[in-house]
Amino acid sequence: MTALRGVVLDEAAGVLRIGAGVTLSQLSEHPEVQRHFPSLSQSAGAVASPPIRNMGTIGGNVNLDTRCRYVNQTHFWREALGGGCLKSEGNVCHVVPGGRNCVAAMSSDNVPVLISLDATIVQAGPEGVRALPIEEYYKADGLAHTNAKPGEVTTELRVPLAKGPRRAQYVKWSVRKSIDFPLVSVALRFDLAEDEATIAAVKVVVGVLGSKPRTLGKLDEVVGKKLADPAVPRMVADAAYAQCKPLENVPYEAAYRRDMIRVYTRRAIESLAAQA
């Protein structure tokens, strides 16, 4: 087991073993973390301002609090709603208010992009040690948005090394550059073939939609197009704004979010086109 504050290239493993208390800062600086996934080093350091990075650890983060534009409310302006929220002490959801779950929206940075990566998480506890797919470890509950076993805590990540070339991204729109968290973020990841030019295989997974983040299906059809097809971005993008659909659970108005969803994910398509 790795160390809970040591980043690991384990080439024997093929992957990449990053302790739970490694720092946000220290996964984005880190020179291997660069190497390998740039885009977890990007997601790593986009999250909040530089102190918060510098405290904040990738285990915290992983396992961040749900948020929603109603609980994050005074408890004098939810009164007035009447009944509350599911999340606070109601047992009305605001958001989808004939919906059974708490849909409070899971704002994290770093979980798309470990999840476009196929990571595993690792979680010990009084039942012993146990690693799942991190996409297995969220539920769509905001309430309890992950599968954690009472009593178990987060050791360690573990991300594998990509098995050939690879062009990867994460972007996100928020009203501000720092502090604040995604209103939408997108993470990419486009497997090359050998000429470093056609798409081989493609994973896009899109955050602050509910309490888990979404990947996308039916990207098949960019599959043996080049990278710098103009005609990929658009491809890509319009499925995510097809079966993108934030609801009104963080502020700014749920339509505007998912064109953004659009907007982003062409540009940091044609961004890593550009590059290669």
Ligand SMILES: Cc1cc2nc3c(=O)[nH]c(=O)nc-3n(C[C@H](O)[C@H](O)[C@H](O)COP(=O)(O)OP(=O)(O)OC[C@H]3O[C@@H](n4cnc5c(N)ncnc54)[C@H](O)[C@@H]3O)c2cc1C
Second form
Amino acid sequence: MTALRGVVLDEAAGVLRIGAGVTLSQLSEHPEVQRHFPSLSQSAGAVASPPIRNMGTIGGNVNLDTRCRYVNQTHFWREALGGGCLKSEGNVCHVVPGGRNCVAAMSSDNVPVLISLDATIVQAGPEGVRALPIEEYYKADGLAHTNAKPGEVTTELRVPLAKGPRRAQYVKWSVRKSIDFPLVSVALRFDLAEDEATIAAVKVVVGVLGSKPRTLGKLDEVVGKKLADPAVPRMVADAAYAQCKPLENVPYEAAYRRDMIRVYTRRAIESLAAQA
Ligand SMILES: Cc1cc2nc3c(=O)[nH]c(=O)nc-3n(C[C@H](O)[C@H](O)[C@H](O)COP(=O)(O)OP(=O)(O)OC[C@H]3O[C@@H](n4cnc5c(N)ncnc54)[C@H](O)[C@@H]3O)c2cc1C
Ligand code: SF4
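Next, report the structure of the form predicted together with the named molecule; the form predicted alone has already been given.
First the chain shown before, then all remaining chains and molecules of the complex.
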């Protein structure tokens, strides 16, 4: 097991091991992270502000509670609304009236990226140590949005190294460039063929929708195309727009945030294509 505060390149196992106690600053600035996983360096560096990144850990960030514009308020504010909601003192959801599930948003910058990179999360608890794909760690329930077992803590994240050329990027839209949680976020990963131009595989994960990030489906039609093909940004951005329907769970209108998903996805791919 990796030391809680260590980042270790395990080339024999083909993974980068990241201890849960590694701070977000250390993660963002670590040379192996920057070299192998630039999108993870970007997402860790996009969290909040330098003082928070210097203290906050990746283990805390992947276990960050879900957020909602209705519940992240004072008790007084909620009382004025009529008595809270499913996640506080009430029994209704103000985002989805009549809904039985809390749809508060997973707002970690790093989780969509770790899912896009097929990372594994390691949990240690009274029943022992287990590792599971981080994508399976989250569930669509804003009240209990992880599959952590009672008494478990996260000890490590393992990110598999790319087997060939890859382009990856994280983009985040927030009101201010600092301090703010994302209101829309997209993690993109394109695995390329040996020619470093043709798309061999693609994974795109969108955050801040509900309690679990959404991995886009139906992207097969871009496989085999060149990353620099001008049709690719439009195809992926249109798929993101079609498959992602933000809710009014965080500030800013859902329709505007949905437009921003399309805009940020397209711009990110254009930027990756320019790098290629
Ligand atoms: C003003 C402000 C702005 C922020 N903006 C952003 C942002 O833009 N993007 C973003 O992603 N985050 C943002 N955050 C969240 C912040 O970055 C996270 O709280 C931080 O990354 C984790 O900090 P921590 O290590 O102190 O964990 P804590 O805050 O102490 O813990 C967070 C949760 O995780 C649990 N936990 C901590 N460590 C572990 C572990 N090893 N195993 C299991 N559970 C654990 C805790 O019990 C708690 O429930 C913001 C926070 C603040 C205060
Ligand atoms: S999504 Fe609904 S139940 Fe959950 S915190 Fe927001 S208002 Fe409350």
